[in-house]
Structures are given as C-alpha cells and as structure tokens.
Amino acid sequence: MAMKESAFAGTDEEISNPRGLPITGNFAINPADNITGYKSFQAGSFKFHRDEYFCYVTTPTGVHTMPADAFLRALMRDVAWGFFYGTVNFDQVFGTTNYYGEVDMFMGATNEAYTAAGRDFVERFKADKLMDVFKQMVSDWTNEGYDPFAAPMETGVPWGIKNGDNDEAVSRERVTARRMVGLPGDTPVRTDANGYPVNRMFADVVQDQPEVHAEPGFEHEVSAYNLFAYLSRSDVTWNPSVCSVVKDSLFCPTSEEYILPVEHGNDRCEWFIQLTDEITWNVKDGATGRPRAIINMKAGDCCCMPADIRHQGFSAKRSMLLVWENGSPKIPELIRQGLAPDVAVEF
C-alpha cells in the first residue's frame, strides 16, 4: 500500500491504456460559492461541488452523491499516494485507476450495476494535471481544524460552510526510505525532538532503541531502529511509509485505526502481515465489485491479497500492519497479458 518515490513518475516504457481512451483535457477551478464559500471543480466532463454535507460528482451519464468526511479522506488517499497501485475506489462507484504517468477516472467503472444499465463513465487524464486538480480541491474542501489523515477520533469535523483551511495537514511529505530508515542521511526515526510524540493508543510500547556495533568503515552500512517504536509515533491512519528498500521489494509499515477510506483495487500481489491487535478486511471482485472473502486477521497473521480483487480494512483499535510490495512497475501488463499469475501461491 505504499510506493518508491520512482513509481510515481511513470517509466520509459509505454504507458498501458487496456480501454484504448484518449487523453482529455479541459480543466477548471471556479470561484467560491456565494452561500457555502467553496470552489468547484472540472476535469474533463467530470464536474465537482461540496455544500455543508455532501460532496457530488457529477457526469453525462448522472450525479453520484458522497458525504463529506468520506470523500475527503479517500481524496486524500488518493492525492497522498500518487493515484497509487491499480484502482483507488473511493466507494463502490468513484474512483481512479493508476497507469503510471496516465490515469482512468471513472463513474460506476467498476459495479456491474452500473456496468450492465450503461451508466459507467471513464475519462484519461494526465497524472500530473489530475494530481494539480485533486491537490487543490482538497486543500479548499479541507475546513481549519480537520484533518482527514487522521482518525476521527483525532481530529474535528469537514461539516459546514468554508471555514479557513488545514494546508499544514493535507500537503504532509510522505516518507520514502531510500534505502532504510534510520541510516544517514536517510529518512529519520521518529521522536519526540522531530514532532512525532508516542500515539494515545501505543503508549504502552517500548521504546527502546537497539544498539549498533558496527566494524570501522561500515558505520554508514550498518543499521537497525525499534520498527515497533517507529510506528507507536506515526501521526496518520491507513498511509503506509516506504521503510525499507531493496531493488523493488518494499516493506512499508503502517498504523491503522477506524475505516481504510478506500476500496483498494490491487494490480499485483499484496503481502500484509498483521503486527499488532487485528484489522478485518472484506474481500470483492477488483471488476464487478461483488464480495469474496472477509479476512480476520489478529497479531502474527500473513495473508496475500490477489491481484484481481479490491480490499477495504476495519480496525477497531489502532493497530500496526506491514504490507510488503513488489514495486516492479512491469507487474501490472505481464498480468494483463497473462504472462504472470495475479496470485502469489498456487496450491
């Protein structure tokens, strides 16, 4: 559920385009509603505007209704994650499919209803000019005092007409270890000095350090850090940091409380082990949406998420989760195409 910074800017090879889309242009930002003081939004044919409670999406083939908090905390998701990998739902009928360097953004997609009555819609856009629209609607639909990083029980409310803004919460640096956490002049362990306190809910995990001996010459090539303690001090939910890098495996360890705010479509396995307390996860079909399996997972539990499916995690209590991404950016067509398994073990 995270990516090497390299991911997000495509790569060299060309850009996989399965529904054969142009790209589409015609971008706007209008100014603030007279009565709820927000800005609305255009890309393409798709058409966006909150009020006090809802946010609505609008296309040629209808309007798809969303509440506020919902659609802000999957719209920062999706803007924090680069689109992310495969298909970003921010419910059962709006969401993004990542390309890398192109995106799909779609109406009703991926739900055979609406698939079968002819209401889906899907437009191609740039990722970088999508990203521009995306970043800018959720920094003005972001109200002083809310952030929709962190669980609800952590933050104040999206409801209301404008009120100021929460640009420090919502433009937050994802981290993305080149090599390793804690190695210099690398990504920095996370302490108190750094603005990163113990969370309420992990107060009772050490944080003790271990200690590193390594031979003269090899100071820079040597290193560990309490991973444990590292994510007791995590200041958002369900936004997994790339800690450890080697070529494209990645380990990319996150702390999850209350709802993961999307459906995640994966385009590639998915490994998750469960560190910590438990996360229940319901299992659909990536393209009809229909359900498949509802995972229970408690501490010390591994699962592989196909290639093929969407996930959406519940966690009653923070919890700690490591997802371990294969981050080749070939994955996705070799799939396609049938020449890779879309799972990880065949019995």
Second form
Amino acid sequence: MAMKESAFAGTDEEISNPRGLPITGNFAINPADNITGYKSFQAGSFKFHRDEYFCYVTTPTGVHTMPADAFLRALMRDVAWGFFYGTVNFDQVFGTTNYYGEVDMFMGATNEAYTAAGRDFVERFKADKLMDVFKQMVSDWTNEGYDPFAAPMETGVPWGIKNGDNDEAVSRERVTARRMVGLPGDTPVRTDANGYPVNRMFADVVQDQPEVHAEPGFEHEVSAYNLFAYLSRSDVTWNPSVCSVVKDSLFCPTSEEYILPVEHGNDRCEWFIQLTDEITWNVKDGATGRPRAIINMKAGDCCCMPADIRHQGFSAKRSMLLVWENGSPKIPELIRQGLAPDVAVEF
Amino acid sequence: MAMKESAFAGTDEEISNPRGLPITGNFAINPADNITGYKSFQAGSFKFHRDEYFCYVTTPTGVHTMPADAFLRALMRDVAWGFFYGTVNFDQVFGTTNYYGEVDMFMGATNEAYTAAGRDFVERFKADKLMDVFKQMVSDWTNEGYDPFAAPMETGVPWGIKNGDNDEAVSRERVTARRMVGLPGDTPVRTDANGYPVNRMFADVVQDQPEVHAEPGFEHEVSAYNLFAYLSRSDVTWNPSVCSVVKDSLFCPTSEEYILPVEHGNDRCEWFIQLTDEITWNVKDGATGRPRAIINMKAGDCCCMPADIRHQGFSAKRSMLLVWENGSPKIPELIRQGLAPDVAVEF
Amino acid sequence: MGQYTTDFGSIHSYKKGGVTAIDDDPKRYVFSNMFEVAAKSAPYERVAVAKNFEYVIESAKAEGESGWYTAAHDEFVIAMDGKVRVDFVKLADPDALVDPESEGAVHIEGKPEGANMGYVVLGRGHMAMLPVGSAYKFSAPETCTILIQSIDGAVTQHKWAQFCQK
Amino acid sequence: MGQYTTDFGSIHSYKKGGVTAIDDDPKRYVFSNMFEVAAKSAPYERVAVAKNFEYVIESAKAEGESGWYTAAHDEFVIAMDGKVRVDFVKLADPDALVDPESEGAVHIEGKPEGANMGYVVLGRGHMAMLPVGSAYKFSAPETCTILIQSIDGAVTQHKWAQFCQK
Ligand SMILES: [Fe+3]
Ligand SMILES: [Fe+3]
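What does the same protein look like in the form predicted in complex with another copy of the chain, given that the last one was the form predicted alone?
Whole complex next, starting from this chain.
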C-alpha cells in the first residue's frame, strides 16, 4: 500500500526550526592576508580562514582545523548542492543542516562527544545569505589548477599560498532536468562537441544512441537518450544531477570516483542504485557519528539509506550511481515529529 | 619514536598480553595483481591489498577501506617507529598495539561502536614477523616519486597503478643517538655535504655552531651542537629521532608539517615541548575514540599527553617539536594494572 | 594508465554486495539486486526494488512482449542489460483507462485506442520517457532487465522479504 | 613560494596556546610555557615543566652566573633564546659530592676541585651535554632561558599549580 507523505497530518508550509534558533546576520568578507593571500570570511559567530595546508573554522567554543583539500571538496558540494537534503557533514565536526530557505551551521552538533559535553555550537542563517559567503569562499580559496569537483587523479593539489583561481570549475551549474535529459528544450545530452569528453575510466562505455522513431507531432514525447553515455561524460564526481522527474521523484545519477567529500546526513530516506562497478559506503549514526554499517554495492544492487544515518562512499574505479531522492519538502518534518518512519520499507 | 632493536628480540621479562591472545602465524606475500600491479599480503586472518586509490584491510568481520596516501603515511610510521609506544591508530578503525616483542593488530578495537557491538577483531603476532610483512608492503605499495615520510607540498601523489618504487625513501634508517647527537662516534650532525639541506620553511633558522672549547682529553665530553639547525635539516616529518639520552629519558625532537599520519594512542604519558611555531593537537579518548580536547601549542609551550588518550597533530608551517618519551618497558603494565596514574603530574 | 573495464552486470551475470552490520539491523537498508529480482520473477512482473513514500523503482524481466500500460503521470524506463523496444500509443481517452488523480501504472487489456506515436529501441543504459497520456508496451527479443521510475500502483509487486538481505 | 618566518619565542616575548576541553579536565595536560616559567622565576631556579616518573625537564632563567652543579648521570641543556656559557670541571672525587646511586642534580658550594675541562658557548637552539663525572656552571650576559633534561632531584622546583592551566 502506497504511503503518501500528504496522508500525514500536521505539516504546514512554515520553515522547520527544530532548535528554535533566531536568524543570525553579521556577514563579512575580509581582505586578503598579507602572507597567504587568502581572504577570510565571517558568518555570524563563525569565522573562516585558510593557509597553505589548512582551513580553519572558529567559533566561540573553539577552532576546528581541516585539510584544505577536504574542506574545499566539501564546501564545493555544499555550494553546488544548495545545502542539499539534510545535513552536509564536512567532517565529523563541522557542517550545515538544510531547512530549505534557512540553514543551521554547526560545530560538533552531530558529534556525540561535543553534544554530550555541551560544546556544540549552532547558528541559523538565511540560506541565500550564507550561500553568498560560501560561494565567495570557494572561489577565493581555490587555486589555479585545482578542481574541487574532480577526482584526485584528474586534478592538481590545493596546497600553498593564493595562486590564481579556477572560477570556471567552481562555478559550474548543477544540472537539473525538468522532465528528462534530451527532451527538446530540456537539459541537453553531453558530447565531445559541447565540452564533455568520455572519462578515461569509461572508455569502454558504448556511446550509441537509442533508435527513436517518433511519428510526426510526437517528437516531444517519444524520446530516449543514452544515460550511461551521459554519465560516462560527466566532468565532476559525487555531484548528482537530476535526469528524470516523476513529481517529487528525482533520478539523480552521478559518476563517482575516490571518496564522497562529505558525510551526508539524511533527513529522509535516500536510495542508491548501483548502475556500474562498485561503491563501498561507510554508514554512521546521523546524530552521534558512531559507525553502524559498511555497505558494499555492486552493479545492480539497490540499497536504502535510512533517515537517521550519515553515509560516505568510496569508489576505487569511477562508477555510475543512481541516487534517488524524494524531493517532497514535507518529509523531514514528518520524520522529525515521528509521523513517518526512518526506514523506507518494513518487511 | 623508535624502539631499541632489543625490543624485537623480546626481553627477559614477560611480555604483556592483556587480551590473552595466542601468537598467530600464517604470513603470505602474494604475487602482483594483473591489473594494479600491486602485491597483496596476509598476516594471520588479516589480508591487505591496494588499488589505484585505496588500501583495503580484510578480516573475518569485514573490509576496511583507507585512502592510499593515509594508509601509506601511517604504515611508514609504524614501520619506522618499530610499532612505537602503545597504539598506532592508522585511522579510527585499523591499527597496532605494541607489547614490545609482540604486537596486537586490530580492526575496531579502539572504536566504541565496533567494541560495543562486538565487531572488533584482534590477532597477536611476533613483532619481527609482522614487521617483515609491513616492510615489504610499504616497499611494494609506494610508487616512484612519492615519499610517505614527506609533507604534501614536498612530494608527489601515491595514486595509480604500480609504477616503480621509492625504496630509498621508505627504507631510511631511523636516527637513534646513544648519548647525544654530534658526540664522536655517535649520530652525526646534518649538513649540506651529508645530504641534509635546510628545509625551505626553515630558511631563516641560523646555522651557526656553538663555540666548543674542550681542554685536551675532554673532547668526548665537552660537546655541543646546534639542535635547531639539526631539525631544520630533517628530510622527514612526524618522525621523532633520539637526540639525547638520560637513562630511559629520551629527547626525540622532530620536524612537523601538515598532519600526523596516525592517531597515536599512548600506553604511558608522553610530553610535547613546542620548540618553534605552532601545532594543534586533536585529542580523543584512547579506548573509545571520543573527542576529549583540542590543544594549541606555541613556541615554549609544554604539554603532557595522558596515558589514556590518543592524539593527532596539525602543523600549518613546518615546526620543531620536542617529543619526550620515558622508554622504561615497565610503565605500560603498571598503568594497565592501575599501579601508576594516567596523568604525569597531579597538582 | 591501465585499461579500465566497466562492470555492468546483467540478468545472466551479476554479483551482489551486501550490508555488514557494525551496530545496526541489515533489514533497514532494504538491500537487493535488480538483476536477481528480474531473473527470479515472471516476465514483466514489475517488482519494486526501491520505495520512498508513494514513489517506487521497479525492476522487471523483459522477455517477449508485455501487455500495454498507462499511468496518469510520466514514467521512465532504463534498459539495463539488453535491447528493449517500447511502442507508444497516444490515448484517445486516457481518463477512461486511468483515473487522472491516480498514481502508478495500470495494465490495459488489449491494444488501446489512439494514434500511433512511434517507438524507441533501447540498448544497454538507454533511458526513455513513458509520457503521461500515452500507453506503452515493451518487447525484448532476448531476456534482459528494465528499471522503471514510477509510483506505487496496481501493477507494482512487493516481494521485499523474498529478495532483501535480512 | 612565500618567505617563512620561524617563530621561536623567548623569555621576553612569548605567546601561549592552551587546552580547549571538549570532554576532559585541562589539568590532566599539565600545560605551561617554559618562557613564562623562566620569566617568573629567580635566576637559575630549575623549575620542572615536564615530569615522567623520575625524569624531568627543567626550565630556568639564565641571568649572570649560576652556582656549580653535578649529577650522578648525564644531563643535557638547550639554550632556548640567547647566549649561555657552560664551564666544566672534571671532578677529582665525584662520589664525595653526589651519591653515585642518586638521581637529579645537586648544588655544589664554591668551585669544585678538579681539572678544567673547558667550556661551551651556546646560542639559540644549541644543545650541550652536562656529562656525568663533571661539574658545570652556567653564565649568561643577558637574561634568557635554558631547558635541562635531567632527573627529579634536590635542585628541582615544583611549581605546577602556579604555572599550569587549570
Ligand atoms: Fe546521500
Ligand atoms: Fe605521540
């Protein structure tokens, strides 16, 4: 029996605010440091600066240090995904939780040791205001030759003092088909000609196109494209893009290589359909960070990420993963209120 | 810090074995994989293999995946340090605990989630036998141009299929002064001529030598050298070497840059004396892995690591750190039996 | 750099991964393999392999001809491991065959009335739209697997206990 | 690449870091700064800044001349931030001045008897041996800091509560 989220009572269109936090303002972008050449940034009580190796997040409760590559890869996803669904844990300490219009930014809020000791720190921001700071941060802190979207074997290193930029790479638009890739007027397929060569690890992926025999007048409806070829030409990793849409059901396939740069903390169930090759997922508790499971997925495997966990994937060979999201804005609050289960299917 | 070779041979005293484990044999080195070119290794029920991005540790309870750079940097330290004092956590799951002659190798034994769920796995090995496998592993898995001892800005990347080796780098002899560096017949000072140029981040460290006016016959006793110059010429990071010895009191200064590649779990108190610049230490509980403190050390700061924690350091600029160890073999068992405190000083 | 071989899997040859629990119940991950599900089901049984509230992803064995289906919303199909033809008819009176407020695909007895829209032939990894207002039919010269993005409905089979890791 | 400035600190100019507890007692880390300890102590007070069972590291303000010391074992000294001269005498009868089974340095009244061994002049970062069987004396034209590797003994001062983070 289909359980629709609209069947549950008790939702409205207000933005959820489980911590009851006020909106914080006070944004600042400070001039480049004389030695490192990097700007520093401020959002509320959060201060951000980087040097040759590290990015630092400072709050009234302390300083958190992250390697620049890990921070920039995570920041890039948070920016490109528009804070995504639920929580983007840059690592086990710092991250953001999306309430869709407003965002909680936190230090330690998803880390058992921090919360148990009362050392966690959270502030709430208007999403667009915080996004503006994040976008300028990823732009300023990315050097020429380094692409935080790329796999390690496909890009340079992020270390060192400020040295040019890679705004072309960090300002890529996330691709979001309205109905399906390849439909007239919708997201175009990828080709050599429009700047998407086949990735070296997908050289054996057949690039044929489906036979499409539309009768006159039905060209907008009888439509097909080669999804595997499309994914074999992705120039980014761990960056789901919407390829087909059934109401709130979004097929978001992506090409994956090396490590998902964040621990994604679900605010709803999310499904993974492994289209090719193999990914291993480390699953931890969403609230505490304790390891819960390790999941190995091979081509054809289907697996649900429950709403109460966080997950991080490892893909040794570039692989194709179909991430499947239910984009309904009502689900997270239903789950928080205990009106919907953490798991997608009980059997 | 390097153990004395005699530790491998076993001592007259009984070797501690808190888990009461039998010694495991069954070592194997398997031929190179046809695709990746890397050998695989086995020690007891632990199996090790690597591919372009990752190193994998397999036990009967599961597979643990680590990025190749993190694994090789940690393995390099475990090898160079002779399993060090206490526990070398390669990350939060895999590692070794040294019992000085014998070694426990574990998956999840220092991770609360693994132990609470009974998913931890431990086997015990003769130290010299396991060391032999580890040495061949670090040799086979390190490619030409990559130095797991070096800071990220000073070396290449470890990714890709097997491509040459860097045995010169991975087989460096650790430096262990018997009485003091620079004494006749003891560890020599470092110079351009013997292959130790000044590191770029220490270009401003004065290279003068002390005035030594020894009366005839006292040249072996009236002796001094420039320790800061010596450290400015270190070609490795996070690799303490013994510079002066008062019985079991070992001054083990080292030059640090980027991140300590392991989480070192103490089996006794260990002291840090920050000689120059700045290091931040993330301190976690030794048994559970829960964050306990963040410690920021600036030049002149002195700080003890208690016997019940693990620690990992971050150094943005290359810095000089004096690691001070009490090498007495009796201490760990005293602490385990509750006969000595976890802290060095109570006040 | 070595040559890479992309591993696709198929209804005839697939490997399964799985859930290694550290501190959890594997059932919560609803882990199955679409090729196994298709292989062990009757042709064109549309078995849910993923479900998120009302939405589903169905795996089916494509073998010979299917019946005709329609739905009150778009659906999409991916040919996972072989050649599949999809024929389309523009329904003359869609509301007569499927409640416009309803969700999920419905089976239609016999070929429905309406204009011939054409057809597509999908190879491995090709995705086609199954547009609202039309009926569609699959045919496959050789056994293979199709994956359908849809909504839980009349034709959706639920066999979780049979196929999912416990 | 930029130019790097190594930060040494000195008795006249030092910054202190510190312990930020997440779930612990900062006292367990026995956190102090050797320059602060030296600055706030009398000349040549040998104040322990680190201790591990019997072993200690002492910080002392070097200023003018110290008395003479000896120990029944080697010790070592590092000049941290300025010029320090160390004079050595080969003790004619070391056991008369320090129990050969004892640990830690002892203070000797007046210049001890024995052959002149020579002296060293240490600059910043230089380390010298204070060899067993000898007596030694420090002198510093300008105030600076010395760090001594030794064993807890008669001359070692313990002022933990005064200098360590609580
Ligand atoms: Fe996710
Ligand atoms: Fe350590």
